[in-house]
Amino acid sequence: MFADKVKQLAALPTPCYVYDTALLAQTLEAIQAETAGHPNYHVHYAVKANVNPIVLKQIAAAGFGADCVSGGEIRECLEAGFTPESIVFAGVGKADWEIKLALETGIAMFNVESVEELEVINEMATALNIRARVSFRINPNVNAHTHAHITTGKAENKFGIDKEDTIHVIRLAQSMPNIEFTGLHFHIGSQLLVMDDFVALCQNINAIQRELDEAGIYAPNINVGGGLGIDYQYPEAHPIPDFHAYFTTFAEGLKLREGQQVHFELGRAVVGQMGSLITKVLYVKHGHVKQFAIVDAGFTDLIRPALYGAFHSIDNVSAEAEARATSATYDVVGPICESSDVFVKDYEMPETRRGDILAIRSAGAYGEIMASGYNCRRLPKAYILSEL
């Protein structure tokens, strides 16, 4: 990825992110070859992935939807290029000014995630004379496999309707005038690699559908939310995820109606591999036990490892290194004022010194987006790899 780019890389005043900006093409096209056979695929990007302004467009310019979380998303989007009648609007908190804009942009749909939540949108909705498209989030409670953080569809998790009150909610909002109801909505985690996760959902929306049958229901639209992974371990190795396995899943799995359209919510498997977190060594510090990679990145930068305790590749990428015949285990960390502010630890690599540039890999996903100014730090900026 970047055997050409070695004095650009050093140049760059790091830490910063580096965007490949041909893979997130390849695989945008990779997803749409897996789904040209299936009409009425409809897929949404979850823009909480990443909102660099470069990356949203390219995925507006490819024709892609978009799956909202905020005001300040939908705002983004629109900016971007993504037309209105493409977005979806999710999250358990939505703030009466976000509801506003919604409606007034005129978006596809809010994913609902609760009555009390239906009762706004349909009150504001009444006040701006608006008819409001809506689609329940239902919980199906699968335990996904996945960390506990960023699981969401198990019955103790805060987000969407229990599934016991589906039929419930869906007479609600039937009852309500300036509300129009138009499908399910499904999410049931994050950073997904075994099928048999999604196999369990359809399986889920299937026993719902049946539900809906006898209750004389019929939902336009059924969103199956996103969750696909990406391999951090051999990021070259895999590049690109396996839409093959993910679409075929659900194309099997479902039991549609006719004229059902399915909407998809990627995020992470759109953009997680184009971006890598660039960072200087500032020391290497030879303790008793262990030794140190001191980088000038920090969880400021990329939170994943302290957050989640998250694994990111790390390559060193100076051109000197290459040439190093021996390797050392390191422990990469930040300069945050933090026991936690850690990279990864023991980890072996060609031996490193200060002034080595590494990059940390599989960064394009809830890297940039979730960076802080804790510690009186500057946000990262980011560049193109192509334009180096």
Ligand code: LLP
Second form
Amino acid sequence: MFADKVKQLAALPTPCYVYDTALLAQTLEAIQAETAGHPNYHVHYAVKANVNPIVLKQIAAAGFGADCVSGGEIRECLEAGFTPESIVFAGVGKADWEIKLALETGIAMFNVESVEELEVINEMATALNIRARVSFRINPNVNAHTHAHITTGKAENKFGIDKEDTIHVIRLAQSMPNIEFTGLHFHIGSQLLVMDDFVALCQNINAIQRELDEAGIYAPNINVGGGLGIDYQYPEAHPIPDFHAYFTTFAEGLKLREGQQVHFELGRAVVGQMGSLITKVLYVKHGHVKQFAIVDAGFTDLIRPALYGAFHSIDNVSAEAEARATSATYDVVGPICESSDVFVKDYEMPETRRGDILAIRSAGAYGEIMASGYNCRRLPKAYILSEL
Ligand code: LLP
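Taking the form predicted alone as the starting point, write out the structure of the form predicted together with the ligand.
Below: every chain and molecule of the assembly, starting with the one above.
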């Protein structure tokens, strides 16, 4: 779809995002095909990756649940058609109004990250005379192989409750009249491509479950979080992540108790490959040491390269560029007044000229949603590829 439509991109006001909802549909189908044999598997889309209303509606209509981390995300999800019973709510710092909204909405469960938060939820549920469904986010102390800023499951990270305290917090919850203990939640990091990290998570969960057995505690729900990565190097070759390997890892690795439901919170793997940031080349500057392709998108539009050193492959999609025989090496940079405003360094591309249109690929997750207005820049708009 993307390749068929590139000609239309030249007409769009840049910088902007385009979303390939046909690829999104195929991705959702691929997840459904892999989970069809497991009626106890529930996939909640991690809404933080992209809240474009068309994208959200499509995911809701396909029957997925949602993983939210704020009251704002809960509202967007309800608007898009997710049912309250399909929404899980995580986050280390839930504000009182967000807890109240979640309680009144009747979401599936809170993923609680501290005893302090549990106490506040109990107080607020008591005041509303309802029972809050609560799972505990346990920090399994697994070292995931990814960027330090997106690893979350180590003891030094701010997330979750130390695994040594698991039984203590469950007992505490069970003693609170307005709390219903619903299970355990984990999330070890993002952009994970090594299945061994998920194997390690399963082993940790199995060990915790053995301790729960000994304590006579049953956890009805096990939420393994998200984290499955995508191929940023070759988005054309791998538009859909390896969901077979992912779900098989959990099917083989998790030792479940009778009736346990397993929840997944996939974000990037669902929407990452369907999005591109479209930008126009403003100038090609020939320095003594480097050539710069200066584009009209900056880190205000896509912060991942500046923040995590992330790589995004870039295509020159201008019709004219195809006819040019030579290629050259460029630093592709934005207009923001900071040295970190670089999309890629020393990147070989077909010869690039002023006015060319570039597609920065694999930008469907954590792209538009992390945009800012720094330098008084406008937020990028988004378009649906099939509607161009
Ligand atoms: N569940 C929890 C509790 C999370 O914290 C996250 C992501 C997810 C699920 C979804 O993870 P995913 O399947 O997308 O890997 N902005 C960064 C990624 C931050 C991820 C934060 N948490 C980036 O651009 O790489």
